[in-house]
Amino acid sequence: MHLSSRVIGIPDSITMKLNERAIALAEEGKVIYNLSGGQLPIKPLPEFVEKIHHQLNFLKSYQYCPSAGFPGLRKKLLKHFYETRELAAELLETSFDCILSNGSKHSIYEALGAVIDPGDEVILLAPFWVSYPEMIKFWGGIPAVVKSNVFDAFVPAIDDIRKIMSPRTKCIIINSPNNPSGVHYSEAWMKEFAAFLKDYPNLVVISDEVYSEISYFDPKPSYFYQYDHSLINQTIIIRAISKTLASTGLRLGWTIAPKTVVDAMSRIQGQTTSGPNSLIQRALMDFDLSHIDSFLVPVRNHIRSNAATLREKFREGNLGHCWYQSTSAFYFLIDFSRTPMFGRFDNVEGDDHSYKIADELLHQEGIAVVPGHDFGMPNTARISLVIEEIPFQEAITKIIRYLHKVS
């Protein structure tokens, strides 16, 4: 059967696909360190999963909802959101919605198709999570991406942002804390982009901040509009309880917006999933967001800890010249191109080797990670430090040993 033009170009997610790959290497009985996984290995709260286990007994969480989720839900995100931001409540309850989707990926695709018309420029800034080129290609729009570098902790230059501007440009994702790289733009940058984002006022920003909650340095987070409140007016802000609840299969995201974006997301949504999960949404309908802060500590600990350990297995293995401070979610992104090993592929064609690189990690060392060519960062790779402290440092060890592999 002839394919659709718009779907024979989608690549596979790489994310999902390495994973898949590291898992049934393991179930074949090998050894496998799975530093691919973008997610928690634990359980989410177990005053979460009661709520759950309570709405069991209702007839409502089994039965459609509204097409933009439950109301009583999005009331209270939309001033749980005001209250941790420290932004008016007038401002946003009398301008701005929620919609809940289907995961933060669904929020953040609607909420493209909702701005965004064929021929519309995107600005992305790399690295970026690989999902974003092919949902903006989808809708008909054009990514266009700002680089960074390691020097640089991966951060873009808010003066290569607007060389990039174009009459086209319609829309930028900012992405932080940042989805490969393990970094949060400074306070500094975010002023910065505020100042940049009053000289453009139809811009429209499209805010991802699923990873908001999980930093284990500070400063924690924080976000132009929170320094120039006028900002918010031009902004799509996306949330999710996959990274901060541990619940990546419950499914279940959320776009705080002006309410004519939420309206139009709301009739995207209608027409094609409606709406997300009932039962899920009725426990969070019914929990105390403020125990989400409690039950992360110990997993900020954890990355800390396997922060330290990736900054002095890099010393130790003189390669102190390709690390970085990682600051939050829970990624580091390796540049292979500054390590000995990368001189092998001197004579190889080809401007980007990351697949080769990350097929060798697997089938060599046994050591899944994600290729950094779909997160726009060609010769890199995005590792998980969210493994258990010992097989952690295990993996790295095997990661160095590579790296200073020259034949």
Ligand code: PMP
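Computed from a predicted model, the values in this text were never measured in an experiment. If you superpose the two forms and keep the largest set of C-alpha atoms that fall within 1.5 Å, you have the rigid core. Positions refer to the first chain, counted from 1. Compared with the form predicted together with the ligand:
- After superposing the rigid core, the Cα of D359 is displaced by less than 2 Å between the two forms.
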Given for the second form:
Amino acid sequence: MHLSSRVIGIPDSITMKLNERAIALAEEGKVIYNLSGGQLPIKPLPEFVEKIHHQLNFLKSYQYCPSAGFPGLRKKLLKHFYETRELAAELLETSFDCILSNGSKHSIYEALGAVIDPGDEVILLAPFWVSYPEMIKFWGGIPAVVKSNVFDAFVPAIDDIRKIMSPRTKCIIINSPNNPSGVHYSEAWMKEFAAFLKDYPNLVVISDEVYSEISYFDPKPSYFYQYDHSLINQTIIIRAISKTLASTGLRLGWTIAPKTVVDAMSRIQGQTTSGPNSLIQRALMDFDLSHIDSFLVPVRNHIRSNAATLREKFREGNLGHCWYQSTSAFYFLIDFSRTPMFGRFDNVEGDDHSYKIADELLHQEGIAVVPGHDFGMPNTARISLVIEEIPFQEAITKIIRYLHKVS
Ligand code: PMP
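Which structure goes with the form predicted together with the ligand, now that we have seen the form predicted alone?
Time for the whole complex; same chain goes first.
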């Protein structure tokens, strides 16, 4: 059967592929440190699990919901958003709405579908989450990438965003806290971004905030629209339970956006998935969202401790120049290009060796990482900070040893 030209170019998810290879090696008896995970390896809050149990008794929990989700939950999430971001209720209650989808990946996909015409450019700030470019291309859009580097802790400069703007630019995606760098953009950055947006009132901003509650270094993440409330009108916000409630498999995400956008997304959703998971929505409706914060306290402590291990090991290994302070989410991006091991590779601008390096790390050291190429960062790899402290320390010791291997 001939496949469509639209799907032929879609690559496999590299994270999934690596995970499979790491599992296969572990099954052969090799000791594998799997640092490729993009999820918390813990169960959600017992109170939330209890709410799911409770819903099992109701017929409605198994039936279709309205295509944008249950109205009560949509209202609750909209209210939770403006209260936690300290925005005035009047600003959002009349002109904004919330739509739930099957995970926030699905929310982003529909949001892009609602605003992009073929040929429109969408600005991505590298490093970016791997799925953005493919989703943009699926709707006929063109990714335009702004770069950053380890010296700036992978935070792109606003001037570079300004330089890449063109008459075809429709949208920009920002993701703070960021996957894969594990940093959130500072208040100063957000203020400068707000000032930049004043010059571009038609630029749509998709603000992917799925990690916003996972930060372990003050000041906490803040957002440009908190510094100039009028900017909310050009913003689409993405949230989820995947990361903050350790529930990636339950597939529930949501979008807060101007009503016209939510209506358009609801039409896409109504003709594709019909609507999001009823059972989990009804459990979330009953759940006190303020409990997420205390649930995350030990998670933040754990990630902060592993981040401190990184700092110590990089310093001890004389690789301080390749280290930056991660602050949020649960990732860190290793830049190989400034380490001794990179002498074995061509250092030609634009060439990427991150797949080869990830393969060597897996086969020589038993460490599974995610190559940075698909995050828009050649010659880097993402590691995850969620594994237990002792195996994490062992894994980082092995990585530092590998970074010094010159033959
Ligand atoms: N945005 C970012 C930045 C992510 O890292 C992820 C998951 N890795 C998602 C969105 C999608 O998460 P989900 O579909 O599980 O809600």
